[in-house]
Each structure stands twice: as structure tokens, then as C-alpha cells.
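There is one chain below, alone, in C-alpha cells, taken in the form predicted alone.
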Amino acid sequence: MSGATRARDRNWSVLELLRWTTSYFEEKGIDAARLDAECLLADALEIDRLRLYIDFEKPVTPEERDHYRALVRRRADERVPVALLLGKKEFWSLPLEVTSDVLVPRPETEILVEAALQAMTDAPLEILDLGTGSGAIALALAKERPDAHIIASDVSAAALEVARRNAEKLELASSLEWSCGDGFEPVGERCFDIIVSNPPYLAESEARELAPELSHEPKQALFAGPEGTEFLLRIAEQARERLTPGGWLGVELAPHQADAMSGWLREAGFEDVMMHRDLSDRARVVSGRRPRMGE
């Protein structure tokens, strides 16, 4: 008998499936390697992760081993993202549906939500979400701002059945008006009083540099073209136009390029124009105002 075959035979507890995964991955390079094993293995027994540590004593069955088995082979031979292995991300503590169709949305994003936030005035408003993707942007400001009305809009139109399909499990679907095409050609000559967008900014040059995770995850969310900022660079030259007076945009980026966006923004007619940092001070998101009349 192999040692594959008696380890497949053998009694598991939770715990000793935890430590097992977690010294694999980390063998694979995996980073999070314990985190990623207590949610495949949460998600194999249908439980949340803090019962795994109350159960942890308890056996698992060999048909939650074959699941888990499986969860973990394409996490750590295929390098799926566990938030697509599970079909869900958490963003703004929001349950998301997330697919391939879509980015699996990152804390960082959260930087640009607090940000518009921040920049809303009391009044009704009409916000524009450029490349909604998943919707999280837009759902996390519709949670938040429920008198807004706001505009997800995406090139993709498998994205936007995604983005419907979380409006409407998270019952927030009322907010929400949905466009597809490309960049701000499918709002026409509307204005708004904030637009939010997450676009794609890396460089095709940067394909081969990065994490094998986002190989699934959709390209055209990712890559810009050659520079990683001909997208920013639209937004910079054709959003002032599709603000009200004294409207707000923001815009999340690479941290090298929030130079390059705060001087575009300031050639376009922006002011305060700013740069908001994560808490390993990156500037992560760049936002500026339209100036109001008069001004």
C-alpha cells in the first residue's frame, strides 16, 4: 500500500487537515497558506471558519475529504484564487458572487469607497461606477448612500449579469441603473456628481510578472495595453465633461502611476486634486473636483 493510499484511508480530524494543507501550500509558495486552508475546508464541511477550531477534534468524513481534496488540488496545482474556488468574496462586509468574468475585488478598493464617501454632500446624487465588474464599488456606496442613484456600467456584459445578480441577493438592486459599453460612451451626455472607477492599469509587458492567480481572472479588467495607462489616461481627459459643477471623481491605481494621474487630472481643469494612501502608505486611489461655475 502507497503512502498516497494510506493517507487517503486514514482517519483525518479538522485540525490535522488544517496543519496538513497549510505545510503543503506553503511548500507551493502560497501566500496566506493557513487562512486559504480554513476556507476550502470550512467551505468543504459547510461550516463557518470559526467552528473549525471548535471542532476541531472532530473526524472528517471521506466524502468532505474528497471535496476538500479536490478544493485544494486546484488551489495549489492550478493556482485558483480561493475566492473563485468558493464562488464568493466578502468587499465593504458585503457577500459577493464573484465568477471569472470578474476581478475578485481587494481591500485596497475599499480606500476609493471610503473616499467618495468622504467627498458626498447630503443632497441627492446621481454617481456613475466606470467598470463595475462585480458591483462591488457600487453596492458598497448604495449600502452606505441608499438616496443615490448610481450607474454600473462595464464593458462586459457577463460582468454586469454578475453585478445584478449581488444588487439583487443583497437587495439593493433599487439603486442601481446598469449600462454596457465601453468607457462613457454608453452614458451618452449624462453628468454626474461622482464617478468611481477601477479601471485596468497594468502594462501587458507586466503579464509574465505576476501572480499565476490572476491568469483567472479576466484580462481585459487587468490590462490597459502596453503602457498600464491608457485607460487612466481616458478617464483624466473625458471625465471633467461628465461631471456636474464641483463633482468629484476617483480613480484607483498602481501606486507608481498616481504621479502620472494627479498632472493629467490638473491639465484637465481638476482641483484639489489628492492622493489617498493604503496603510502601507501607497497612494492607491487619485480623486479631484470639477470646479464649480464661477470658479
Ligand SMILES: C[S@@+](CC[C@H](N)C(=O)[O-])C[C@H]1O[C@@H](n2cnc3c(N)ncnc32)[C@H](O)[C@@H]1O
Second form
Amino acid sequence: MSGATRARDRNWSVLELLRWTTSYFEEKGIDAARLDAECLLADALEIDRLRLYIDFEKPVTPEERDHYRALVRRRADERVPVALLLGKKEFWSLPLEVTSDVLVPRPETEILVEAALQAMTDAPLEILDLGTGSGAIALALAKERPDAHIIASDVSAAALEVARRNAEKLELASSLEWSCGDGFEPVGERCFDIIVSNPPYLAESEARELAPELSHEPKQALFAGPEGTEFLLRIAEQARERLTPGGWLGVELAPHQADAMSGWLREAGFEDVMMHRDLSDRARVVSGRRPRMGE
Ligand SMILES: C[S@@+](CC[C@H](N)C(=O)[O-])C[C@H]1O[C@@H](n2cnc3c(N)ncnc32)[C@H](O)[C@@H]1O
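What's the form predicted together with this ligand like, now that we've got the form predicted alone?
To see the whole picture, the full complex is given below, headed by that same chain.
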């Protein structure tokens, strides 16, 4: 019997599988090797990830191991992100469905949600989430402000279907209106108290240097054009007319784009332009307000 056959046939405990997979993922250059292994094994065993720690010594059945092995292979060989393998991702403590039609929501986008919530008054609000994808931002805001009316807009009809399913499952659909089209076009002349957007902001020239995992997410969610700032500039030029007087705009971007975006917002007549930083002190969101008085 070969070593590989013996390894396949013997009983593996939860802990042994985790250790083996962690070192295999590390060899393959996967960053969060242990965490990824835990998430995949918990899914294969249909248990909560923390339950693994109680079940460390438990043997894993051959059927469970087959399912797990298939997930491990796709993670290591095809570099499919864990969220897409599992079809789910948590954002703002909301369990969201994700598919290859949407960007997997990132933790840094919660900075935009926090900034938007702080900018809100107590009055009923009209909100636009431009480029809603899975609905992550719109749904987080709907959860925190059930009195708000939120338009979630995207150029991708397939992404909007995912967002709609998420809203239904989370019982937040009554706060939301869906709108499909390019940029501000589908909302016509309507004005909003708050506009939030996590637009595509990568440059096409960066594509080859990016982590292989990104090739599993929609290109139109990632790439804005040759410079990467094309969509940001469109927002800076067009958002002011879509805001009510005193209305607030918040946009996620890459840290190196924050100075340029701040300048464009000031040129477009925004006031209170500011950067919102992550825990590593990198600017991840730029915001500004339409002045209350005068044009
Ligand atoms: C970076 S993803 C953000 C998704 C989601 N808001 C989030 O934060 O996870 C950008 C989204 O903008 C959408 N998008 C790209 N180009 C667009 C356009 N011209 N008009 C409207 N939406 C667009 C993409 O389909 C994608 O869903």
C-alpha cells in the first residue's frame, strides 16, 4: 500500500486535518491559512467554526473528508476565495449570500457604513447606495436606520438579484428600492440626503499584480478604467446635484486616491471634506457635504 493510500484510508481527527491543511495552504502562499482551513472544515462538517475547538479529537468520516478535500483543492489550486466556496460572507454582523456576480464585501467597507451613520440626522432620510453589489452597505444602513428609504443601484442586474435575495432573507426589503443602470442615470433627477458608494477603483494596469483570488470576482466590480480613478471622478463631478442642501457623500477608495478625491470634491463645491482612516491609519473613505446655503 502506498503512503498516499495509507494517508487517505486512515482516520483523521479534526485537529490533524486542520494542521495538515494549514501547512498545505501556507506552502501554497495562502495568507490566512489556518482561518481558511477552519472555515472550510466547519462547512464540510456542517458545524459552527468555534465548535471545531470542542471537537478537536473527533474523527472525520470519509464522506465528510471527501467534501472537505474538494473545497481544499479549489481553495489551493484555483485560488477561489473562501466566501465564494461557501457562498456566504458576514458584513456588519449580517450573514450575506455571495456569488461570483458580486464583490465579496470587505471589512474596510464598514468604515464607510460607520461614517455614513455618524453623518445622519434623526430626520427620515433618502439614501442612495451607488454600486450596491451584494447589498452590503445598503442592508447595513437599513438595519441601523429602519426609518430610512434606500435606493440600491447597480449596473449589474445579476448583482441586484443577489442583493434582493439578501434583503428578503434579512427581512429588510421594505426599506429598499432597486435600480439598475449606469452611474446616476437610473435615479434621474432625484435628490438624496446621503449618497454612499464603494465604486470600482482599481486600475486595469494593476490587474496582473493582484492576488489570484480577485480573478473570481466580477471585473466591473473591481476595475474602473486605465487609471482606476475614473468612477471616483464621475462621482465627484455628478454627486453634488443629486444631494439635498446639507446632504452628505461618502466614497470608499484606495489610500493613494484620497488626496485626489478630496481635491475633486472641493473643486465641485463640497464642504467639510474629510478622510476616514482604518486601524493602520490609511485613508479608506473620503466624504463631503453639499453646502446648505447658496449654490
Ligand atoms: C467595489 S463593488 C462594491 C459592491 C458593494 N457595494 C460592496 O461594498 O461590497 C462595485 C459595484 O459597482 C458596480 N458598478 C460598476 N460600474 C458601475 C456603473 N457604471 N454604474 C453602477 N454600478 C456600477 C459593480 O457592479 C459592483 O457591484
